[in-house]
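So this first bit is one chain, no partners, the form predicted on its own, shown in structure tokens.
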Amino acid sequence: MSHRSLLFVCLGNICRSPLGEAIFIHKARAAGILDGLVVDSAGIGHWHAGDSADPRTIEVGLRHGVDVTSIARQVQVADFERFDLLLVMDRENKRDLLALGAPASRIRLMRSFDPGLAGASENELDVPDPYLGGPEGFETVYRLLDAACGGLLRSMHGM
């Protein structure tokens, strides 16, 4: 497999993107392909920079055997060159990255890798932000990201 660098992006980098990063790392390690990959996450905003993931994110990860350890940071323009793939959680994150100058060719909606959503329109591919809801929203996000990370990993074997 060729060297790949992946940046998972959401609004604040404490819910969806750190969970996506952790699930992908967990799957890549289990598949024996983590070496040589650069995997990180970042948020559009700066509000949570320096913070651990939301406790509910950490909890849902642990419930599924996934350790969520990343520290929140804000997306930097340098990330657009550093990372081959900018994996956004929703269409708003995509619009924000484009407005910041990210190349459209490097941006993909995370759920576009979910094999169960092949042929879905872009407006069906958002990962909902669970921040203002209860624990069930985090469980839903886990399931959505788990399926998408599995598809992403499979797609990388062909890259």
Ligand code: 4NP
Second form
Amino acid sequence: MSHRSLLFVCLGNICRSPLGEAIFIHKARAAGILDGLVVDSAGIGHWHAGDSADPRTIEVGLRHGVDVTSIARQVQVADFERFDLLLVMDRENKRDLLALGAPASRIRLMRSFDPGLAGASENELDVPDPYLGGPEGFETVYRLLDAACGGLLRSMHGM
Ligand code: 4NP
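What would the structure be for the form predicted in complex with the named molecule, given that what you showed me was the form predicted on its own?
Now the complete complex, all chains and molecules, led by this one.
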């Protein structure tokens, strides 16, 4: 399966999806497959549109050598045609996208790409929202997204 355009989606587009986007870009660049891909992120909500990522998101990226540079924006209906793959962080994001009219065939829970979770059921695949918690939540999100991005990249590499 060839996915050339990827949209990472979460609720606010300042914590999970910008980090997933940045980790994926970092890995795809290192693997030499970034050219020709369109990679972006967006949020279900509009509250943070125009904002940089949460400072805790930027910090956890920096601790791992990953630059988080994205500016938040809200998901648009046009994204459902523009992007081959809508990579959601949790089941609520998936329900919200479906309610907005996104085709189910393009939506994947991000952690379904984690090779360590093959065969897991949907309710085991949420990336927990770290926004209202402490800094350790951002380390957890980093670890989960790093594993999932590795699996996603391998799935695109045909490895
Ligand atoms: P994210 O976290 O969905 O991972 O970006 C959130 C950030 C902000 C809000 C909710 C979740 N908020 O309600 O403002």
